[in-house]
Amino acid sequence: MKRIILTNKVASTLLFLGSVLFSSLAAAAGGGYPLDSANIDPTDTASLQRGAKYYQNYCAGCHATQYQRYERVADDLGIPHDLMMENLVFDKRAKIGDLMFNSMDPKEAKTWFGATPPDLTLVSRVKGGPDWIYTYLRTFYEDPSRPYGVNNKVFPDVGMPHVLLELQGIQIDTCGDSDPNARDPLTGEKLCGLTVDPERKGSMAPAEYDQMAYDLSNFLAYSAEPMQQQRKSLGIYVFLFLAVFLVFAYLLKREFWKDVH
């Protein structure tokens, strides 16, 4: 009987870390809101560079990704250091070895803003991948209630603003409590969702601001794991080595049972 109840503690237990890890990641994910895909491209060397100009002009304010630095970055992506220095990096004291932290005062933000704005250096992995990212820069909307005007559909009730407003404008949700994902039986044509007020455009119009968000998620998947084109790189020698040395070892097997009867 002890058995049973010390196994059923367990289960509920179980069941229980379960949950709150399913409802972690769902919250990551953006809680049920439709992802769009992003399709980045970690070899498309242009989409970088603009992604780390996007970055560093619109994002680097306020977040660090104080896992990286500007040298590694700027060798990766192409960029001669002194550009890199003169035209992304507005710290006259760093230097071009330094990891890429922000010039804002932890305690500060955090007085401003309530929290402390997170590291982005793995925001792609921690969050919900690429697609996760390019969604939640594209579902800014406006929220009256909210204390900066704005809310997000990805990231509801975000503690941010809306840092790219002046590129895409003020976008209005005409779904409300509707389903996002209604479409038009006949059509197939979404019935609601998101649009950008045509009074109160950004310096961008849509097609170009998705280039936008995709460039900066491409750069921040890139962040995330620097190392990833060399990993598949290595990986292919890997297999190489693999087959060849499966052939001296079945070689070497033959020989040794050629004997054994």
Second form
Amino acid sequence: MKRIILTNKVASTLLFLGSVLFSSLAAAAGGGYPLDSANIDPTDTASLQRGAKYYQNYCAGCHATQYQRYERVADDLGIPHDLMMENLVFDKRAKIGDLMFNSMDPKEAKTWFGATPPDLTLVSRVKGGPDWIYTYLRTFYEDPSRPYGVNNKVFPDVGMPHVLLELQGIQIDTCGDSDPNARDPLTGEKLCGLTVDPERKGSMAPAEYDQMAYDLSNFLAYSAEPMQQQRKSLGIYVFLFLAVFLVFAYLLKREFWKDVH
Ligand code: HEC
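Hand over the structure of the form predicted together with heme C; the form predicted on its own is what we had up.
Below: every chain and molecule of the assembly, starting with the one above.
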């Protein structure tokens, strides 16, 4: 009887720990806000090239991708080295073979933003994946209580300013305290959500902006696993080799067992 009680206790403790772990993981992934799927495509080179361009123009000033080299990005994405250096690398001391550092002093950055901009090489593997980044870039909204006047739905109280504000315009949250997932029972349309304030539109239409967020998410997913495409094409050769090898293995087996049977 005692033993049963003990195991019950152990089981409930485990269950409790498990649920704490799970809920903190879920909170880290999206703060409960539903993630939109980016459906990224690592074979879409044009999108990756655009992603690299946007990344270098709008993100690399604060964030490093220091586990990646300019040369590798140029070669993988089919960008000629001279074009890469002229148009996408703004640190004029940098060389094509350099790691993609940035020149921001982490201490000063902490004073400015309250947090140091983290390295983004692997961010798509540690946060909730490309979908998280896609949703993150699209869910900045006006919040006068925050230092930069904006907040974010999947990263509440984020230290990063809305750096794409002039492209997207300022979004307002029409939900307030009501459920952001609520839908009209008849039409199935969302009842509230984030919409760009018609008075303060950005230079991009919403669909264009989404495309840009997609390109950036695609690029950061590539950056976290640049070998992905090579690995897949190598895999096909491995299977072909195994298929050919099977024929010889079978013939050899027949030869060996000929005299036994
Ligand atoms: C003005 C500086 C600045 C620029 C430019 C900037 N960021 Fe940030 N970013 C930050 C700071 C600071 C944080 C840390 C926020 C925090 O921890 O509260 C951050 C956090 C992030 C995170 C969350 C990372 C994590 O692991 O928590 C992502 C993803 C991100 N930025 C992506 C981008 C992308 C994509 C761009 C370009 C479109 C960009 N950032 C441009 C300052 C910047």
